[in-house]
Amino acid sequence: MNTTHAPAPATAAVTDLNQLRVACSSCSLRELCLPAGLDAREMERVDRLVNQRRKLRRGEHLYHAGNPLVALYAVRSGFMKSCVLQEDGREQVAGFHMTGDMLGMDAISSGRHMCDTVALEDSELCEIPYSYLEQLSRELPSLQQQLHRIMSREIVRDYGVMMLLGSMKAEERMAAFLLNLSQRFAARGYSSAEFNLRMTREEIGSYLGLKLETISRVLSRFQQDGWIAVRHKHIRIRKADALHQLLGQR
């Protein structure tokens, strides 16, 4: 940066903290994060709580295992994977996380974080101090239960995706991957049945217990039979009701 340059002017950075202060209330994620279901008195004053926002570039870290929980984190934009390292050296891809999803819970039990964050590509996040926002928590009781809500929701994906591993044959568990990010991306008001994979096959592989091969024979058998049509990254979902078959539902 040339050092020359005039600094900013002071109402340029009020106006810049007026609108991280904001961000919450007019966000359109709103509805998939923490503030969802508070009223508007309640909104204001966690407009104040979100006061900061933390960009990654890809391959970055937003936390390390064993770091200590300093806040909880909305992504507001870009793609996330939460990893453990494993005795032998290896990755194992714990979770992936896109817009509206909360990242740094599984620090609160025990005060330190029990996994590695990364950014997939250049992300956006909203940063949430835990100590303020567990004292906002017990003066608004929406804002416990939402938190509450959040939790739970994560416990939830974490039991799925153990009953993913546990009983699924392969087919069956990539089947349930790709029905899952199509619902996710819906939810996010993004096409259910185009979206581009933002991580790579062997991460898909670590995540779903799979080795590289059986996910590339998989996705190849799925575009044979006409479920899918897969050019790089880049997935369309032709037959979504087949893939739902696969897996016993309707």
Contents of the next structure:
There are 2 protein chains.
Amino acid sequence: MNTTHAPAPATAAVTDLNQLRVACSSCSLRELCLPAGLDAREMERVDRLVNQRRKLRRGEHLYHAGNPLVALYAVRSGFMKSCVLQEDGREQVAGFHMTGDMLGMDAISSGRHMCDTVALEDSELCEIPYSYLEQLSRELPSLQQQLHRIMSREIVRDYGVMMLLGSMKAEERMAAFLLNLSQRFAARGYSSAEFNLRMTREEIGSYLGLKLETISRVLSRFQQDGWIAVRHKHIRIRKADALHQLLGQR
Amino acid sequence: MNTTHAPAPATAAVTDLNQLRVACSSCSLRELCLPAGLDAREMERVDRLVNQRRKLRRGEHLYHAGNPLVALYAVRSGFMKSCVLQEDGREQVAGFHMTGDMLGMDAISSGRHMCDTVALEDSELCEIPYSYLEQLSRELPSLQQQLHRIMSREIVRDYGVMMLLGSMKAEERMAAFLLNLSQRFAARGYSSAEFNLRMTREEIGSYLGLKLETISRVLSRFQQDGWIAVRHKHIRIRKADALHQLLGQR
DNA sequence: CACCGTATTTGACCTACATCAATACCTTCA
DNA sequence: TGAAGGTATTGATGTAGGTCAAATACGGTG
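Pass me the form predicted together with the DNA as well; I've looked at the form predicted alone already.
What follows is the entire complex, opening with the chain shown before.
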């Protein structure tokens, strides 16, 4: 990055812009995120809920396992991963998070986070103080509903991962992984056919319960079959059908 | 079972007893279950929330995937399993549930259940109408907190299963499974060292991402090592330390 | 632009678990 | 009480994916 460039043109009105950009009501993600389904009056109150943003550079932690629960977080931009760790040091990626995803719900049960969450690229997060969220969701039924939906969605997602880890073979896991990413990018208005992986082969492997070499081999095989084109972290899906079939069959 | 025995002595006052037994305030599970942390006044209102009990015979479904969300359920007695299924018919056990556990949170996100839940032995469940629960939890902060804690606990539990499926080998999975059961029985006042498995080897295998033969073999090996005594479904843990060590090490 | 550390690919070989198969054992129900 | 069907054990063999190793490619840095 050329540091001699002038700062971004917005500098003159930083405070205002921050104000503006932090508001859920003017956020392009509002239909994906916490305020989904709220009306204008309700949205206004939620705007005040999200009182801060947090910027993370690639590699920085949002929270560590053991940290006390302070807030939940919504990904505004960037890409994150969550890892569970065992006493013996083994670590496993429990999820990848992108724009609009809510983070930190693992901490509600005990008041302490149970996993590490790290930025895989420079990211920005909205910080939602938890006690205030609890309070406001008592006053706004739609917010309460959405919070419950989001937690439940996480439970359902986890069931999917169990299925993947417990009863799929390497190629099926990879197909499921690629299609899931593709579909999530699509839901955010990006191409479903072409995207960049933000994580390493090792991180994919950890998430899928496989070794990095296996990830590499499976990707190569998919490419040879003409189902995808891989170049480093760039993926193009050529035959989504074939990938879907791999899952549906057997 | 000798069917010529007279019915239980309580028959004369069935209605009253049902009333009594359905009340959270007089339920021995209240500290494990939804009303944990409520004071007397709050408990009274929750009593009215749980308006029905449901009895299931072994093998009967509590709900199927696709059923609309009506209520959440608390296990009063018995033993249940939840299974996720794929299009192709493959099914995987996502969890085993015992006394005091809450069920059905998977349905909140979409309004439909995402898994099947089945009784592994004759069981009794408290039915908690969801819309009423939402409403009451807006009025009772402690109830809201407990509901959130329960959902979060489920998320954390799922992380544990991911860890298990994604990065542990057969013996470790089995050790983790046995210790988890043991600890849950202990929390309910039963022996932590001796209990009956309510599920088949195949169901354990499905949960742990292994085949039933592997389950059988690992149990035999543990027995040969003198760590446990197995006879059919009866388990006695002889060296919990050894099992713990198996997990902590590496 | 050259260098270094990290990420990726690919091959050869090995092992943990799956698969297949035979037997034994419970449980249940007539 | 006995027969049938589900459940569990154990052995023999196969294989998907792990492990080890080497070659290559890349991005960041001075």
